[in-house]
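One chain comes next, on its own, written as structure tokens: the form predicted on its own.
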Amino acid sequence: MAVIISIVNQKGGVAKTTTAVNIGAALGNMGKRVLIVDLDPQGNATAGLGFSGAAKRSLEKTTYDVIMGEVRPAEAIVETKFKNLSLMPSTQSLAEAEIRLIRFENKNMQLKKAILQVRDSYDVIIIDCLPSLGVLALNGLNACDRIIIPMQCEPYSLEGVAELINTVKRVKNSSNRNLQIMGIVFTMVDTKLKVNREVMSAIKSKFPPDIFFNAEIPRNVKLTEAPSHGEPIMYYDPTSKGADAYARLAKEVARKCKSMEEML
């Protein structure tokens, strides 16, 4: 039975999709059966796994159809060209769900109901959430066991994460009592910049040390290039610093998932 992880931060541009795609690819390469659920209308995870342009337009069934209850989740899942890595793709149509779900009695639980149907087919399911704390993001929080919070080392990051953690607490208390934070990962790190070091120090002083992943994701040109080629970094440039960082992060995630599997 899969461990379900949502990659969450309501702030945009913090490398949520990059983290989802590259953890997923690395875990797949380690032999885990992985499903990535693209829960962002921008569909960046979908494009980053090779479905862009005509390939994206040709997708007949997507996360939108699943979350609206119009198709079974297995019907919307596609295989990628990457080892052990499947995808539930997204297109701009998913934006309509924020409005249409308002009419649903259990509007925040639609994704959870769908994922339960395919959970036994995978070892890890990763949900790439949109930069929001709206209905779709709440679906992502209710569907998962753990969340990973990518955090950029810049001013105001702490305020945003504090808001997110409060939301997580509310969801845990109201509808997903098993929800926990797997960890915070620093992204786009440049330790040469004083502001990066200061922000990291400030954030670490506010939380227990075991909430942070040891792996930190550096600013890396290859990481920036890889999505436009439709490949995770370990396939685009396996010798890059970005590939090494995500490989180390995936090993940490795998260890935490192994501990969870004994409880599930």
Ligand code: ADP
Given for the second form:
Amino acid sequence: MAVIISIVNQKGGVAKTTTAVNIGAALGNMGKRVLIVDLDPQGNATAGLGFSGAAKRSLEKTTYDVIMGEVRPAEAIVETKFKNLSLMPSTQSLAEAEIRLIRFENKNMQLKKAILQVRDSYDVIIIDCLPSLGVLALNGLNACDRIIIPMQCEPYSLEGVAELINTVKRVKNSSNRNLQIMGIVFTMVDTKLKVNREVMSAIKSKFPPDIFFNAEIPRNVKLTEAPSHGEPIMYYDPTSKGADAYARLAKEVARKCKSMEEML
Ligand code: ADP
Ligand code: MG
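Return the structure block for the form predicted in complex with this ligand; the form predicted on its own was the one displayed.
Starting with the chain above, the whole complex follows.
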């Protein structure tokens, strides 16, 4: 039965999608059966896994149809070119769900209800959330067991993460009792920059040390290039620093999933 992980941060551009796609690909390569759920109308995970242009237009059903309860998840899920990696794709239409779900009685639980139908078919399900804390993001927080928070070392990062952690606590106390933070991962790290180092130690001082993943993701141009080639970094450039960092992060995630599987 899959461990379900949401990649969350209400700030855009902090590497949520990069983290979802690259942890997913690395876990798939390690022999885990992985599903990535694209829960962002921007569809960046969908494009980053090769579905752009004609391939994107050929997608018949998407996360939108699933979250609206109109199709079963298995009807929307497609296989990617990458080992053990499946995708529930999304397109711009998902933005409509944010409005239409308001009328649903259990509007925050639609994704969870759907995902439970396919939980047995995978070892890990990774939900790539959109940059917001609205209805769609709440579906992401309710559907998962664990969250991973990608964080950039910037002076204002801390405020955003404090708000996010409060939201996580609210969801945990109301509708998803087993929800826990798997970890915070620093992304786009440039340790040559003094401000980066200073902000990182300021952030670290505010949290228990074991909340941080050991792996830190460096700023790496190959990670910027890979999405436009529709490939995870370990396929686009396996020798890059970015590929190495995400492989290390994926190993930590696999270890944490293993100790969770024993509880499931
Ligand atoms: P989010 O999903 O949080 O909005 P993305 O994963 O799309 O963020 O990343 C934002 C941009 O930064 C993308 O263009 C991505 O390719 C780039 N990027 C992400 N991580 C790195 C990194 N470690 N080094 C360089 N560029 C990165
Ligand atoms: Mg994204």
